[in-house]
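First, one chain by itself: the form predicted on its own, in structure tokens.
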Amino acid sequence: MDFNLAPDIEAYRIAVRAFVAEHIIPVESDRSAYDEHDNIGLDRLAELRAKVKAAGLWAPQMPKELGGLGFDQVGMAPAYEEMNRSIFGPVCFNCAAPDDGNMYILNRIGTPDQKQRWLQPIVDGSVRSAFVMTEPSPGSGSDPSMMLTRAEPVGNARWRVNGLKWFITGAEEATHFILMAKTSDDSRKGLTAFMFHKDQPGWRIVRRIPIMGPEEHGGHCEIEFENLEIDDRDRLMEVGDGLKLTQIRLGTARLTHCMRWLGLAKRSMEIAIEYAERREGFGVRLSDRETIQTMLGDLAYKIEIGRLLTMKAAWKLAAGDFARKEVSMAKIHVADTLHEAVDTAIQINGARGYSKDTPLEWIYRYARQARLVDGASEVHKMVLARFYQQERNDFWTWGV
């Protein structure tokens, strides 16, 4: 693959950085920008979010027939990464979770009605979204397949629902909802996906999970159906298709994630070279002790690789390929990365670390979830064995 960027990128990536550093960095540190749950406030955010579409800068994944710039998934990787330079960035630029990923698969799936109903308006950032898959215990995890919440025909061309899930990012503000639900026994073809308003009745949210923190906008929320009513029009691909829906999503989706949580990192490290530079201790500066070097040393490199390993999983998700085993590989390292780089840069800033004097206990919170969205770390290893059992040695290829 070629490591140069399109000059269209290059130039939205630059713009990214600027807009970045001059408007959202510096809400960072005013402490009434903030709601109760460690994000931005909605009123922020709104301020935000039209600046980012007066400069032109909006919704850079989505096609340009739909107020999107049309980028591929390897355009997306460094235009995430710079806008993740800062805890707030994705959001105001309408490439966060979850409404990022949901907002790539309608646009891959939707029938034309579907796209102008349920797609058009998060693409627009007039609504918020969510997936509805997690369930607790006994039900489906990172194993689909055990998916307890039924979805059984009734009537002329409806579905009923009911069921439970469980932390469900963003339900708490969202307005259209992607849900899965097993429609029958077959182990491949047993669940299908659906659409449906905040508005219908037959489901309500049970609570919001409290968590570490910092979340995002809408929580993590645990939500019961009871006699959910959904259209059959509302119904995504075929009866059936719910789990080639899933792995559609979440290739791209979970390395949106390593995407940004480069940018994470890289702030991370930023914030303790800068320290490291000024601060001395018995007459010596801490950049200067070799500890200090190793360990920036240390992160820079495994940053690196974390950016090599996303840009190689983006080019194939780019070309068509499901890349699993590179969205696995990158999914692993980068969350461990992540969470390396902010406690070496805690490390670094000691008690200024430590601290909301800079968002590294920020960082440093939501850090630790990254070994576990989207599968946890040890079913992406798990995926990967088993690759290698069935290719050996073939395991590691170049594309001809």
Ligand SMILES: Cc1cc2nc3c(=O)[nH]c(=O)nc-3n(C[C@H](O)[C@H](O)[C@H](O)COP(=O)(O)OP(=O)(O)OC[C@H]3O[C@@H](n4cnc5c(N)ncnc54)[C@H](O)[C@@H]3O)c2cc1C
Second form
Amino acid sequence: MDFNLAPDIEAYRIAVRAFVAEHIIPVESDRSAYDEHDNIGLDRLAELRAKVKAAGLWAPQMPKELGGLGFDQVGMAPAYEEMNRSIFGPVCFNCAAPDDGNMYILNRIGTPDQKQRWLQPIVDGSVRSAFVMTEPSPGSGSDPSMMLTRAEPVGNARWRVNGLKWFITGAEEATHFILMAKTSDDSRKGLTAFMFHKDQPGWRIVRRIPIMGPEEHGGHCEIEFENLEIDDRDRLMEVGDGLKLTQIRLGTARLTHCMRWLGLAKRSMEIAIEYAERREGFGVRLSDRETIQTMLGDLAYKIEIGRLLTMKAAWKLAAGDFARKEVSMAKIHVADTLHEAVDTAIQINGARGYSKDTPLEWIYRYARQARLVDGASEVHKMVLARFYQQERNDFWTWGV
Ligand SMILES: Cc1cc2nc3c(=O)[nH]c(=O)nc-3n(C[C@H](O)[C@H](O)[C@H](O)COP(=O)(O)OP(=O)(O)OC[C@H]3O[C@@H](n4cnc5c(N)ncnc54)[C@H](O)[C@@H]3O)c2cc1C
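Let's compare: the form predicted on its own is above, so bring in the form predicted together with this ligand.
First the chain shown before, then all remaining chains and molecules of the complex.
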């Protein structure tokens, strides 16, 4: 068993770490750099993205022939962790959701024509994208088989889409959309995936949903389809392969959340230790108190468990496995660890932790979505229980 990183992955990780410290943390510390939704303003983002490209650090997860660096999930894990030392990090490297997952799936399953038209502009950073799946009740949420949005074939190799979606991240800024719609009542093969462009008629943003946390660029939107027409050449994979596409996309997309959240959890600890080492009370430095040390030790080992779960899942995904158990375990654990890390860091910082003088309150509000997005923790536990019911003690194995 070898836990070492390959030299090129380690070199990239170190370069990302230095870039975040030198260029991104100063922007994060400057409140004037924030937009009205608590994200980095688009002008400052454009400057940083240009610097990332000039430094040769852009899009590590994409193949070299498309303009990326060609790392697989094992290479992405340590790099994404470094990027999200800053709340603004991943988007500067073109490694933020949902573009990241959308690029991944288009690269995996797109035809050469689809890659050229739909994928390449996202890789280049000239457009943003969205993934359109979830519907308000009684439509599909945790259970995709409840989807109500329909795509029906019309003449001339075209499809017509009607329905309602919500919580579509980035919809107000996106140009390229991946849409999941129902094409038959078959429980396994009833969904199909399509691409559409923001300028196509037949859809509209009903509202940008107000949320508790800071927002991605383009917000989280409710969107309605009324006779959106899509050409059949913009169908992804075969008719009925929508669920399969979602599973391929979500395996890696969920895990990249874990990679990034580990970075935020580590940053929370960093802010906690920095304060604990300089703050004294009752004649004792906070960091010399056993209660505080127990808090820090607790977080340190939970973050390491998260890193191990994430790296094992990354390694399986890179080998072509769906890694469903591994991704679910990582997602549950890292989401909980992120909550605990930022909550503890706020506690150690006292009133300062509750202020906007550090990014802790930002991370705290953001963290609440981690147990919901890309599968609520309860759904991942249900998946694990199903595996356990089938496999019993063989649930835990090593490959040979
Ligand atoms: C910030 C944010 C961004 C998002 N971005 C996108 C996006 O870009 N595109 C997109 O399509 N969707 C997006 N979503 C939607 C997200 O994927 C769904 O919220 C998620 O799949 C859960 O679906 P739901 O909200 O309908 O919850 P429901 O299915 O209504 O479930 C509600 C709750 O019930 C419980 N529950 C559900 N099933 C089970 C079970 N089997 N066992 C036990 N308990 C269960 C869980 O506690 C769950 O939280 C986003 C959501 C958020 C919060």
